[in-house]
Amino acid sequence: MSIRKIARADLWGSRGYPGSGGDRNEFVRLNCNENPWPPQRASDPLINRYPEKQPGQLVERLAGLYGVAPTSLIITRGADDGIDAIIRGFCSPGVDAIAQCPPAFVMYRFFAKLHGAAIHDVPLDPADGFSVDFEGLAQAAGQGAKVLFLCSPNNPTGSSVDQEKILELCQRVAERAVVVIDEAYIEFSEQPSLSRHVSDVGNLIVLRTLSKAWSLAGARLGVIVASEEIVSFLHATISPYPLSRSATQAGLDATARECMATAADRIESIKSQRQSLAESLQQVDWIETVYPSEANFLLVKVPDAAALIEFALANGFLLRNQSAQPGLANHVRISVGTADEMQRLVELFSNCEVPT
């Protein structure tokens, strides 16, 4: 399938910015108006030129990692940037609408905002695991929805979706909508990628990130990994040059092969932590509840999130109040930090009364 009919008509065709030629440092360059000289006290010496649109060793590093073509893969500043140019890509201001499953990730909602894209939200259930209602995600794909979000395992609660049905349901909406997996988590989850299918689901997009498992937050390493047909589109919708030479080279130095089992190693401490502070928050007799999690984070009921937050910050610890999210007042997401911050954080809570 061609997701021609998807795209926005009036971004469909566009090159995009054509870029300076950042990777041709031999020529002399003298067509993009920079500066010749590096600041004095530069540690990068190109640091006066500007970059690449898309870094060719990043880029085939990471088609490495997550078993794609390069062609499939477009790196952004973050996956924000991604979900920004998807929704720009695809959604026409004032026309168009995007779908979530609340609670879900709040930058969803704010690019639709900000594109003047309508949002149908098809709430989880929380009786059922936070389970996702794929049938009212089709019904919004025939009611102008035009992107499906669905973020797996989902922030703020942790769960995963079925893979499955999330493949039945791009076969389902194939000539009306793109479905958006937000990867971001996947690293600390037993599921596989999808990245797996989007050589042969044509309207299946995934995002991934370097932010979290790959301890880059502050780099700002994103991917938008697609069909071709999907990455040659987006092009035109992103930044000229989303990536600054350190950020590549953040990316480059965090992903070569001597870092691999350090990486993965973090990988399997967090989930063993997270697990460990899961049963010890369940043994606090004031937290009512507290979810399962295949995220770096656990998702707990309390009885006043505003007071354990502000109790939270008196005593050194910064948590997530979630009670803005639908169906989810009184609930604080909590990260997985090292053994002796876990450790100091369930002390805390069990020599404390109720925060009020």
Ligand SMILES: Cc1ncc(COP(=O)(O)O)c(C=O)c1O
The other form holds:
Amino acid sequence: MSIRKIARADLWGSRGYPGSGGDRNEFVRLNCNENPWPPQRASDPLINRYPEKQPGQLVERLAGLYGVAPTSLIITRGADDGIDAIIRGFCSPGVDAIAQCPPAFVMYRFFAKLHGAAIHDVPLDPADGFSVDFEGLAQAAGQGAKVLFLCSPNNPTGSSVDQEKILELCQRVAERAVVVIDEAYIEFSEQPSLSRHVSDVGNLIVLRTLSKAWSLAGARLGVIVASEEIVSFLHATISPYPLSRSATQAGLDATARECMATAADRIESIKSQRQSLAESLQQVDWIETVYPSEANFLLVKVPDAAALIEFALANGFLLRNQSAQPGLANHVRISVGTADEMQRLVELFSNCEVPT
Ligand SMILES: Cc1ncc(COP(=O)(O)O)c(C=O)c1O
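Okay, that one was the form predicted on its own. Can I see the form predicted in complex with this ligand too?
All chains and molecules follow, beginning with the one already shown.
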């Protein structure tokens, strides 16, 4: 099965920007109009040079981390940039559509709008643990949705999606759509990544990020994992030099062998803080619901979300109001922080009247 019929016809066969140096520092570089000197104060002596289009060492590192071939991934400026590249590659502006399952991560809608792609909303079912309407997604694919977005664990609900059903959906829409499974929070869940299937499921795309489990939100590093065919096609749609040398170095430092144990410990700590935060919040009499979560945040229902956000802010905490999401009126999302931060938040909530 080829994705040729799904990809934008006008981009198919395009080779994208080839890059023009990056790793070729043994030559006298007179091909990129670079400044021959690094700045007077530079921690990186090669900062005056354009970087590699895809930094080989980091590609190898992440391929090892995710258990896929280096040819099965593209590193992007965060997973957000991956969402952008995918919609650009598959949706012709004014013609094609995406499908998403609200309550959903807001960037699917944001980038679809930027690309002039219509949006099919296929809502999750809150009465059934935010389960996915796979039938609805297959129907959307029959009505022009070329990219079907799923997120597991889902932001903002924290719920996971049945992997067998995702694979069935891929098969069902194989001629019409690619299925993107956004695994930004997978490291905090018990599910294995679907990356293991990209070599045999030709229309499956997995999104990963180093922003969450790897503590690199400020570096902007995300990964598209997909078949070699999709990866080589999407190379044509990414920007010329997406990754700065400093972002690449941050990625290499964070994922160095000697840092693995600490990163793993922190993931475990977040998971255990999530559990104790959920238990503590369930004891707060004015909190109506604390939803189960497999991510590094909790979704809670309260009497008045806007009032709670304001009250929390006045006491030094930033929380996220989710009331604009369909079905999530008076819901608030709370990221899991350190034990001390969580203790202070719980004390604040336990000792106050219901904020209204
Ligand atoms: C579900 C989901 N996908 C993707 C992203 C974007 O991640 P990145 O920081 O890598 O752009 C986020 C960020 O919050 C997210 O919640």
